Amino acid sequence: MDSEKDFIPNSPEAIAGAWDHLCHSYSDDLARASKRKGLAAIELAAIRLELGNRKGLRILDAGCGPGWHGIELALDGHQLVMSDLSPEMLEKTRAAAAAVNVQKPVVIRQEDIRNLPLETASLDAVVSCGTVVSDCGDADAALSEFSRLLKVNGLAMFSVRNLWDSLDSQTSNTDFDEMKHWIESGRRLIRQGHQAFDWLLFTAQGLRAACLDATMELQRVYPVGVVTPPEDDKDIPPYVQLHIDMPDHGPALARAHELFAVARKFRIEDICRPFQPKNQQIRGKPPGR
């Protein structure tokens, strides 16, 4: 269809045609000094951070648009299931991956992130980066797919848009007033910000109760894009550095642009046993006594 208007919102055919017409931009966005390679550089100094010095390791790039951050990860020695809804920003992907001969460890598929075709408890770790967790129409069910296709202990990265930040700079816009003001949960609120996807919006409190509904102890919050980033690729590593030495609390996570949270895995009955009553009969003493 020839627009966006053709589909219903937050569908999968309303994301993947919204996402193709950007493509091209989004994609010249993070080859040259931009604001969004800025915060993708945070992102995926993030990401290596918390993986350290492991290799081999199974991830999901869940919504990898263009494939930056995931053939990154390939070229540190990862192996990548890198997918999403728009056949243009796939084919950069695979262009991506042919220039750089990481096409072996990377397996490109379009497939919905809220509904993914993979075993569960067969990876190590998810990515998703450009708040697609955001934009993806249900962030509880990406979050709930994430958790279902972690091991253990393996980790959820992904960055969603933050709320403080979107309430200072949306008080100017002409368009505040279609803001849908009603709060889910007391954790995030949503609002119409294109025509094919809501906006949702995480407060750094929201993130972990969201991480909690999908069985994920919330880790680290790192602030992204809390200062002006810089026009220079040369500015770059030190405009990364200082959001990653940033600490995750107040005026830091307020004046974020992005939030990119770090979610550990855990299983249900780990958190119940505390709480079990034991069994065991006190020594000399019949039960019940």
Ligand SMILES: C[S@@+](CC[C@H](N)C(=O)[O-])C[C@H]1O[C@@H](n2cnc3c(N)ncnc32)[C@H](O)[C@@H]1O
Given for the second form:
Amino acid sequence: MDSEKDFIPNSPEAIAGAWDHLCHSYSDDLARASKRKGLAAIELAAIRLELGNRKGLRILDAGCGPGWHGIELALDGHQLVMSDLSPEMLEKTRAAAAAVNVQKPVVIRQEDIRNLPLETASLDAVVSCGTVVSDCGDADAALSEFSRLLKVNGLAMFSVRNLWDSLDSQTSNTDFDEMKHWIESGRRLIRQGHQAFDWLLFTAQGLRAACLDATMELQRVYPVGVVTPPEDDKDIPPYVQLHIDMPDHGPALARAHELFAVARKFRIEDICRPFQPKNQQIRGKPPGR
Ligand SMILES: C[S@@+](CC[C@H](N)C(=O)[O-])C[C@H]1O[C@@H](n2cnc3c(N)ncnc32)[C@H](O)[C@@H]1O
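In place of the form predicted alone, the structure of the form predicted together with this ligand is requested.
All chains and molecules follow, beginning with the one already shown.
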């Protein structure tokens, strides 16, 4: 993308162009303990914990980027669909998939996670790491797609940018009324992402509301990036454990860089049955008519 005039922010073209441009530096960060490697390891550990011993699940990696999480899950014996808008990222994913020996085929496709051509109720889980939901241009649309694709009780496991962390670093130049508004709504939209796409920031409460809107119940939130990532690979396991031990821990969630949500798909009929009095028939006209 040469200039801002060339794209409409949040359009598939703008997102794909921005991430094509960032692909190599992002992939390098994903390989470095002091950058994204430790954070990604926290996400994968949380996903593995939530999936337990189950194998052969049908899982979507939404906004898979270079494909690290999805390929690891394919190596665990799951069936993966991996979607992203960026052709460069998808090339990396294809190379990563080709380099390993997975039991089940991995499907890799260029798709927008706000509108996925996949069958309703066809997935056991959706994973979406690296704040894709925050940055995809329409978090509500993405969450409602995840919910549509999940079987009942299926899990959406995804990270978002943490509003508290951002408030903490920006309080000095923030107007109190504006800050109050962010806190009350639990979400704040800021134009970032190299101007090509917006970032949406969440509190844990805002995350719960967004999940409910999409008929998913937030089960747990793991903090991601509570302390600075380690310099060395050997320090990653204790760093991961520190985060995995603290789901729903208020002070940790307030300080975390990102929030990793585990949400369960429910059926609206299961919590909200129409009222039907037992053994009674309603006779006559309703009052007031
Ligand atoms: C920060 S990277 C995360 C990649 C990967 N999930 C990880 O954790 O390493 C964000 C990725 O999301 C993709 N993305 C952003 N918005 C998207 C959308 N609306 N549909 C599909 N992919 C999207 C980008 O192309 C990029 O590859």
